[in-house]
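Just one chain is shown here, as structure tokens, and it is the form predicted on its own.
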Amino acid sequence: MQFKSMVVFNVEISPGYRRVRLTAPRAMLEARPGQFVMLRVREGIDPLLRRPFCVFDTGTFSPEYPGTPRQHYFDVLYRVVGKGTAILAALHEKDYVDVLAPLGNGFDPGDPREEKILVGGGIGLAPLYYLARELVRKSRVTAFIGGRRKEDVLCVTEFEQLGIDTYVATDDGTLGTRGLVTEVLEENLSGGEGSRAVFACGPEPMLKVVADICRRNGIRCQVSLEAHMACGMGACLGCVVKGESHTEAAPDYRCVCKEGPVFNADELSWE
């Protein structure tokens, strides 16, 4: 769909990272966990390409005024590190952005009787959220939440409030255990027992070290990959990945917005 969107609120949630809140149509309440947005933060052609987002969270609001029907929307998370994030942080209240959703293919929950381990570092949390929601509904969850410092920690109160047993990593020790999530999940995975499931979303270093770590402990894994985007639907072939069985002599690569963004980790060539 390609929609107008009123921002409902526009607020930072910890240095650098900021939750916008958008209406949007009925229709949205069926995104997928995994699934992303295309936002057109400013009329005009500066800048030029719309911008990815993961989808954080949908749901109805009241809106203020009396007799005014229910509203649906859809919340976006993310990190003011350029000019149309920059863009986008400036926005407020009654402010309007230009929307194509819901885009590419989500996670696939499994079977319920598994564990569900969630692994996000930094605005990698964006779509785990959302699938957390999901999941606990029909499985126990469990969820690793890693960043550079605690102020790249994101949404913990929000996954602890659904009732998930949740882990917290930094590399310089000022929240939870010092050291890297993968080296948390690593030690947890290592005493587990039973069928388990990984979704993980973060940079690529840390997903490649999560599909290591899954691969050699017979766990099934699902990956969500951040990538510069064009069009998002596959037109442009400008963020395309390494697929598991590429060569030079015979080429395999798979595109993020139209193929993924999640893949299983097995799909993918991580060398």
The other form holds:
Amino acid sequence: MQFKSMVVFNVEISPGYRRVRLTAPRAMLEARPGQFVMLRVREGIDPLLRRPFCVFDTGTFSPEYPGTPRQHYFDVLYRVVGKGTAILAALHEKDYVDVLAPLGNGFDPGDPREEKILVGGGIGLAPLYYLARELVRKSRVTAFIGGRRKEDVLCVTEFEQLGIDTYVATDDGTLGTRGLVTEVLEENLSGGEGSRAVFACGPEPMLKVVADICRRNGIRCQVSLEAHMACGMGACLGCVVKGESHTEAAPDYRCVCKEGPVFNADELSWE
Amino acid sequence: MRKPDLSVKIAGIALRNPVMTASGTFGYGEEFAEYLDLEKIGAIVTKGLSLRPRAGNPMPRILETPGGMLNAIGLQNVGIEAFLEKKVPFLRTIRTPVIVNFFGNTVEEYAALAERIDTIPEVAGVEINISCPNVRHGGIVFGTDPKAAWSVVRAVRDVTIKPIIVKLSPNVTDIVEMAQACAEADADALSLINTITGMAVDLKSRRPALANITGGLSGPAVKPIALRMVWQVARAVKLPVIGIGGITSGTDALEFILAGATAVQVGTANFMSPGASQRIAEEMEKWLRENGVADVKELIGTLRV
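Please give the other form, namely the form predicted in complex with the partner chain, since only the form predicted on its own has been shown so far.
Below is the whole assembly, all chains and molecules, this chain first.
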């Protein structure tokens, strides 16, 4: 669907990272974890294209106006990286954006008896909180959160408030274990047993290692990918990734926007 | 005032209004059905087809630039057989003309594909792509040499009775010469412009921003070039012209009509907003009503110079 959204708040949660709350129609509450939105952050032709963002959370709140009913919203967690996100960062309460949502496939929560393991790197945490909220209702959930420095480690408190065991790693050791989040993950996985499922989002090198660890341990792994995209609905073919069986003669390209952004790690070529 | 008449005819295809969707920016129509009424636009031009499926170029394939975007998709497509099986069933349900854009590596391939498409009753017309800048074959060879263009159009003409639109490349010294060659080969209409070859550099990595190094520039940034070429071609050849290039509003579209276009195609604007083509048709109608123009056809080529 397409709708106009009003900014409820737009705050910095860590240097360079922000959380924006946007009003939404009721149907947005049905968005599945891992789905995304395309935001037009300003009228006109600059920026020309919409920007894709994961759904970080959805819910309802009571507006401060007398007699008004509860209002539905969704949240987006974003890092200020370029022109589009800089404009988004400058939006104030009561500004409007134009939204296409919800887009993409979302995570498959899988069998609730499995232990659910979330792995997020930097802004890759964005789709995992909404997923965690759903998963904790039925399953045991553990989260591994990584970043370069402590500023890049997001929402640890939110995860802990859900009652999730949360492990943190930073490259420079300013928060949690010094090192890569994938090292902490691997160490932890090797000790565990029982049926498990991994859900990961973050920089590509991290996803590649997570996919490899899962493959070696026989654990199903879903990854949420990020890509430059123009349309968000499978038309421009600008955001494809190579599928596992891809060859030049028999192309196997998958649209991140339409067939993803969530893929089973073993469906993709990690070359 | 009565509702203005927006209908036009392109190569014998009756359009309820002059707004078509540009190939490669609207998928196969179905992707956009949720966001607009497909029966409120003039025609759907589908993503460029080849005989066999095509992989396309490596990533990254797109980049936003000031007022536009570069793309080097590389004609990735499902191929004619998958088109028939998976895309035509939906298109059949829409009461809007479907125009199939297609390309080949050789004159023979163009002809073979045209022959195949000729047997699909759901297809109102074909648009020959001789202008994709992002693959060595698959178009641009034929799009920059008038003799080669003539051969392709004539070969297609020989095997199909469907109306033929030829999509021209702006990456030539003299687009009028190309247009004339297509007219001599008995094309029914011309659409222009395809994207303009460009590139972008990422200073930080010191690499080209696109894996293909160069890409095709589209969007509002190219509109002045497109208008100039439409004006030149419409004056020089008798065939109806479909104007393409950076159209994002009804006034943009009407500017192309004044310059000599009979219809227009909306491309990059579909990415900006999936309902853009319907909105543009509505804005055209509003302008005509407000300016006392009863029929959009009265405006074609009436630029005061």
